[in-house]
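One chain follows as structure tokens, the form predicted on its own.
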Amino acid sequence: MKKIVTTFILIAVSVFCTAQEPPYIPETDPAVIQKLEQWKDLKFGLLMHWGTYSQWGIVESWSLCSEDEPWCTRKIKNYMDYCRAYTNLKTTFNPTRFDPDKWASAAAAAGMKYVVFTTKHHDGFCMFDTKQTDYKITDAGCPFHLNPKANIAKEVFDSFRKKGLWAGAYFSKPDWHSNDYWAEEWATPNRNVNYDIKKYPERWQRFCACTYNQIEELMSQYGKIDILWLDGGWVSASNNQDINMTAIAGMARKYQPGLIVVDRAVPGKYENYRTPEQQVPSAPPGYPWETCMTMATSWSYVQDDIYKPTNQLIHLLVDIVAKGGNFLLNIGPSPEGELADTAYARLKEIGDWMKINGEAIYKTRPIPPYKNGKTCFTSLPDGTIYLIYLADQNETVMPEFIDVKGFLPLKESGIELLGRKDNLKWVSAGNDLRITIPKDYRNHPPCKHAWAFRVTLNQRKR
């Protein structure tokens, strides 16, 4: 009886939850709604937190919050400290090996096709050349300020879009540095601006000053930015804290045309599609999402952190992409400025199977029924359909039949699967599809972790 209690009591909180989501506010202007389409088609991202942060390997900027969560917890007890040890940790920030080529390659190999990075987290720490704060890599404060790739985001960005990759530039709109956020006359409890707006406005407006000259140095001095993905859903007119995300959008876009902007939780014009956090909605959305996940357990660096098989990975991407949405898969750089050598072994494993898969993944969209049992579904423009098996961690041989549920395609249809040539033999079960595999493709499969079958109307070689 608990058991049914609790599955009732768990579907109408999912019920209520659904019904009371926001609506999608659609874009209106061509270009941004071109550059949407177009970011579809890319289908899996880098997402990148990398900051001072990474040398203590511990949750990025949150333990300077005093919200009491258990993932923020701090090594020094005394709050204020605290504080100041982590605003010291620009003094010793010193990645003498960071290599933005050797991640680019790494992530184009991989088959990402778009990079989301870090320039300014919640700490207010940049990691690009601002000229609002001495709180940055590039500041004499900082070690790092004399290597000639100190302008870190800059870097990050030239490399990515040299391996062909959209750049998206993260920036946090609350600033815990900042003095006009966090103003230190008072108290800061919670990640919200600690003061009344309405009795002190004029310092409310230099932090939204602030905040756009900001953004404006990263949508006018770092070549072509495609998304600009804002953090911080708090900062928002709803919540009493308006950064007139109207004037942002509006400049952005005129250094930018086309710019897609997220602002990350905050229903309306400026939020072009939303990014479930750690999380894969359970049927499409019927809007343009992102889910944005790490690959390991820590958004941020945490030494001999563990990282999902790559099976898991494979089987998130296929899941995402049949549902219409993206994935934005994230890793955390060492406080030296390296990935793990997990980190790049997981990206070439991926990479491996797109080489074979990738048609199955690029420019598709979702078609019913979407997923069904350990089969996903996609769809190209052209009546291309993909069935995408994926198999078990430890199902390394083909079964002899592969059935596909809720699926029955033209009787002319021919099926291949993905990395050999010849047609399949098929036949209809009722209302469902059943494949045929051959031996030799048993026990030799073109890959690991999923296989994918083309259906096609018109039986052609490719």
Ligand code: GLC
Contents of the next structure:
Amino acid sequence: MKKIVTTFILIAVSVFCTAQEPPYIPETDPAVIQKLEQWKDLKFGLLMHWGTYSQWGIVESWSLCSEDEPWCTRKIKNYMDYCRAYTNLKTTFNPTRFDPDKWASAAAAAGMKYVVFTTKHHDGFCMFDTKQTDYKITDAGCPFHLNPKANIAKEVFDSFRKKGLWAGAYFSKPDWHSNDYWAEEWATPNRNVNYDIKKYPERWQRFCACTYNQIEELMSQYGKIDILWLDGGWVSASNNQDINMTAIAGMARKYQPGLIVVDRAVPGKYENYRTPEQQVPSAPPGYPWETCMTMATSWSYVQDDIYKPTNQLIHLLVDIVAKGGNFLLNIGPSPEGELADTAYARLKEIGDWMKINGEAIYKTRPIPPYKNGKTCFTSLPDGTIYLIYLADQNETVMPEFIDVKGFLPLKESGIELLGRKDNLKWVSAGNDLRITIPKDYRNHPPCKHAWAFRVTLNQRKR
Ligand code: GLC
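Beyond the form predicted on its own, can we have the form predicted together with the named molecule?
Complete assembly follows, chain above in first position.
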């Protein structure tokens, strides 16, 4: 009887656990599988939310939505008046200081390897020269259309590619400007399509065609695109808003073989990796994943926004990489087209750290115990293991001993501190490792924020 009860409990627990998170569906296209492996090597990318909303310094798109959420607050009480004013932001958007080469240089120097840029957010404003709508940056009604860099998404992708970064297109499936998604005849109670698509199938088909065409434009006219990052997971077959992802992904990969498709929060074939938002999983999830997170507090530009300290950003990166993920860090450009000085300062400091410690980050794969106390672990296929000690904000002097719990190197291993050359003394104590830090290292660490140790077998010393 006891056995039966135990079995029952075990089954119940496993059902409960799987119910919590739907299974990841592995990719079968060899070109995509290969690309995903390469993507896992990159570790660090830049996400950018930019649109006409940046002029008001408000949250992207969401204030158009009637859901009663704190991020939907409006500065004009009357909803219809508000929507008109918001839509009109197109007529004043003129980011004359837009200089994507400058952004790309700063991102590259920070060690970022890919960019994901908002080609269209939920509000429907296109930051690219689409033929499907005139609600776009290149329309005659938008002052920026005369600028030689008017096709903003193209300029962004070109600049970042020139610096060797991959290009990722953020694209919102929901389009709140489209009369075929939020039809003008009816009120819009929430983020969803505002009519019954079974009753108006042609209307829904028009919306699907527009979505398909816009994605086709992006995939065929904007050079090499590596990632199609689709937001708005409520537009999905399981939520009765089927836009035919099979057709979209098939078309996209005809132009861009091996393209990584991220149909966010829609578990299935087209979610090549998962995207926890503003959080880091407590343990490696065992599938490809990426944390997207704001460098400040908002995805979009907010004046005097508060930026996370460099120490925290580096610790997040290390924690994410140790668990096998990538870090997609977001910065929202200003209405003029600039990044805040603080954002540049953070990128510079992360870059300084990466110059010394990049080998413990890029191309690594997770290794148990992943993270233990203040130490994170990464590894390379050749057997090298890195221990990365997360130093506190004001911990600028190294301790005499670094104790690493639950990890023992092979007897003949050598341990070096990245940024220094000598082999360090180490001993084992039970299951734990103790590294002795020489005095001169202690007072002059090679960097701030986190110290990385390379563990190799001596005979394979570099
Ligand atoms: C959240 C926001 C959305 C933003 C996204 C980025 O879902 O609501 O506006 O684009 O995060 O990950």
